[in-house]
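Let's start with one chain on its own, the form predicted on its own, as structure tokens.
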Amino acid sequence: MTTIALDCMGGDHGPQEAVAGAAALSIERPDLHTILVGDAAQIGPLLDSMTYDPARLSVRHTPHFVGPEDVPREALAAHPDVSIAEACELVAEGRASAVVTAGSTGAAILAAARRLGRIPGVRRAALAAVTPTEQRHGPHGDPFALLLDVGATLNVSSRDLVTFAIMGSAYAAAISGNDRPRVALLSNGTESHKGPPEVVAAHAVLAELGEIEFAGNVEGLDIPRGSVDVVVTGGFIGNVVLKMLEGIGEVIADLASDAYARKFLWRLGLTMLSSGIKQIEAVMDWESYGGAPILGFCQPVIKAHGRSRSGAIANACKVAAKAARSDMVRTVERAVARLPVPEEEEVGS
């Protein structure tokens, strides 16, 4: 059995829906043991009001949790028992395999950083992100591809996008069942010269480093193209990027309902391409790729969009114990180590 410590509290509906989520995977997943971390004065009613089985939850108490509206490094530092930090510290006991939060990306970094500790010779950790493609990847045929990363880290070196390259690869390695992912760096054009010094350096090294299959270099065009599995750029553009992708998808649905409201023709043409539209909502919904990785720590730690609702969170979990259960981080630790020594590092030495 697979145990998840799961953050009920940092989430946008707070413990509702995290509870709610957890009580239905108990059900559905009896190899899966999950950890509410968080006030037990308000998950115990959630938890009286639904069916649930008593063997796969348990409850770890703390009044205390990271908001909104909250300081990541003050919060934790006011509060060193907020529910994210506790979730984090189940994993380092070895109580559980894997951490998952809707909540706040700042505080899951800094609680991951202190309590879990990062893997040797990852310097930044990278926060990665589910994309929807129109090229199916891997022997499953998932309609979407890895980016990574999008804010953890916004000022990266060439070391950094080496490190989020094969940090990528496995994650997408151990999620998909892809053995090779194809991997890419984004930048302003496909020729090896092309883009920032960090990115040409990185190319350098990617392109002779047997660890992973290098694609070269794509643009921002052949992300939602699904030319590669896993992208990899800095937090600052890969944020960007994120944004821009969430909003043509929410423009678009905004443009067919509005249609939909105007003219009887256009209604009766959506209702014919309603099957292609629901499609697209597919690919689109966030909510059934459950979570994405805060990659470049010692264990697997998932996180869910701040809006999760209850199978968000359900399907977050699934994805943190099929990450648990990889050898993604060892792998990653394995290739890393590999890697040759920044001259900056050598003379410090």
The other form holds:
Amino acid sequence: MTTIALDCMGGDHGPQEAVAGAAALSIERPDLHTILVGDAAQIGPLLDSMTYDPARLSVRHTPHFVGPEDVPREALAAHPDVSIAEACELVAEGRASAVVTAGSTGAAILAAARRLGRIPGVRRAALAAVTPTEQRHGPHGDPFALLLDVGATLNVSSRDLVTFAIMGSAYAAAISGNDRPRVALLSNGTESHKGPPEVVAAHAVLAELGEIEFAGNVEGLDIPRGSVDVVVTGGFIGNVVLKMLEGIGEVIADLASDAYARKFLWRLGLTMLSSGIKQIEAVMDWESYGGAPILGFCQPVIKAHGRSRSGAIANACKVAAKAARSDMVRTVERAVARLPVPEEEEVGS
Amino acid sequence: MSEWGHVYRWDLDKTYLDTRFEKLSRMVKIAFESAEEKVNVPGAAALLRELSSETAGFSPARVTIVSGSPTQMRKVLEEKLALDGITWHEFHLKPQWKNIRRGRFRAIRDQVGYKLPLLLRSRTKISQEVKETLFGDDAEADAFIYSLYADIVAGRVDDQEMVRVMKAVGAYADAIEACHRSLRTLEFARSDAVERVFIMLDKSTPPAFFGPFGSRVVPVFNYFQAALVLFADGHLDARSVITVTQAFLEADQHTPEELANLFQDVVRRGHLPAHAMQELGMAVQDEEDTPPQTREVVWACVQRFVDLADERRYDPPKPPEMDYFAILEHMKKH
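Next block: the form predicted together with its partner chain, after the form predicted on its own:
Below, the chain from earlier opens the complete complex, with every other chain and molecule after it.
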């Protein structure tokens, strides 16, 4: 049985959706055990009003949590036992194998760094996101690719980009069953000399490394096309790209509903296209992807969207279990150990 | 009259026997099953054996079975109980064929009009100081019937209210009259005779559904949870709890972690006092031949207990002010 530590308190909907997701999972997946971390006084009555299997659920009480308005560092300093820290602690103690949270990303990174530690050789964490793509990926034909980092590390070095590429490759292999995912760096041209210095330097290292299936550079338009399985960039650019993709998706949906309301002919056209639109909606539905990993820590940490409903939480727990059962962390560790020692370290040593 | 230390009343289908007859084909199969083919609800046989065994220091227990199964199944059911090593003192089955013959079609489904008169009649044979623990499930109206029975015996529900409730559930006049007859001879208990009502959550009904029945009713997901509460109530010793625990670990393939989760669930819901856990833990440690896996269960339980920190509560089995008509509405809504 794989045990997941679920931070129930951080999401926009409070513990309600997290508890509902875990309750549903306890019935659906007898191979998983979820520890509900948070205020037992709130979690208990919610759980009791649902259908659940108590053999696959338990509660770890802590009254404190990092709210949406809190500054993560301050919140953790004020209450070291906030729910995300307790969830990480359960993993550190060996009682759980992965952490899932819909709460603050900053708090998750901070808590994971303190309680779980980084994989040896990994200096910065990377937040990954799945983005819907035109092309399918891996043996299961997944309609999405992995984009990282989307906001954990704003200033990246070439070495950070290289480790992100290794981590993204290992995660995609573990979750999608794709033995050799194609990994590329995001740049302003496909040529190896294009892009800022850290991208050019990372390209040179990855081209020589041979640990992963490096596909060179890709441009922004390749992300929705899905020409590679993993796109690597720094947290600043990655976050802008992710938000832009989300924004475009929402604008298209708004335009379509506006068109539906305005003209009969457009309504007719949209109705005829409805099955196709539903397929697009299914591909764009982030709830079905089950959260994104924060990579770089010694145990898997999955960040579910703050607005996650129960289904998304349950999917995030399934992804976490899959990551925990895989050899992802060891794979990253082995690959990072083979990296050439960076110049700045050589100077310092 | 007072030779009994305690009375355990059990339902059979879905409480003791794993009888899932949602499909007609399964129902037919169950009707023709031999005693050897019948399957128990996990832990039920082990628990009932422990409860009815003659332990030094405990007065003998009286086991009463009131089942909705038809009388035609008596032979096979008695054989099954004998195979499980269960000794019973009363065994009632529902005269379904008689109901059909007499055109009493409401009675085929009605459980209140069937079980309540039998429970009350049985109570007339026992002296007032003898306490009871009742076992039912969430498939029928067991929580309702048992609570009503408990309140009638305790004198909280008078005969007029009893009649109104029985009429509300569509009980036949002869069933109501049978209850009246028992009430006339019933020696009213000075205190609550019914200590606990265990409801096996066969249909996975959310436990909160039973909130209106108060803390006397304990919804349980399996009989390991019931064994823990019965230990706290003083009806099982540590040795018996170990036996029931082993039944779950061996026959039903539960892991120590799963049992610890079940333990935490019953603590979290307020049915198990902290001191019981401590006493049980110490007693298990003291038992020299405690199997290693049971020790693992105890250790995992301690961990789950600590996990709840100060969010542990205990609600002693207190009967609430019951509005049976409101509860009927509550049950209809679900």
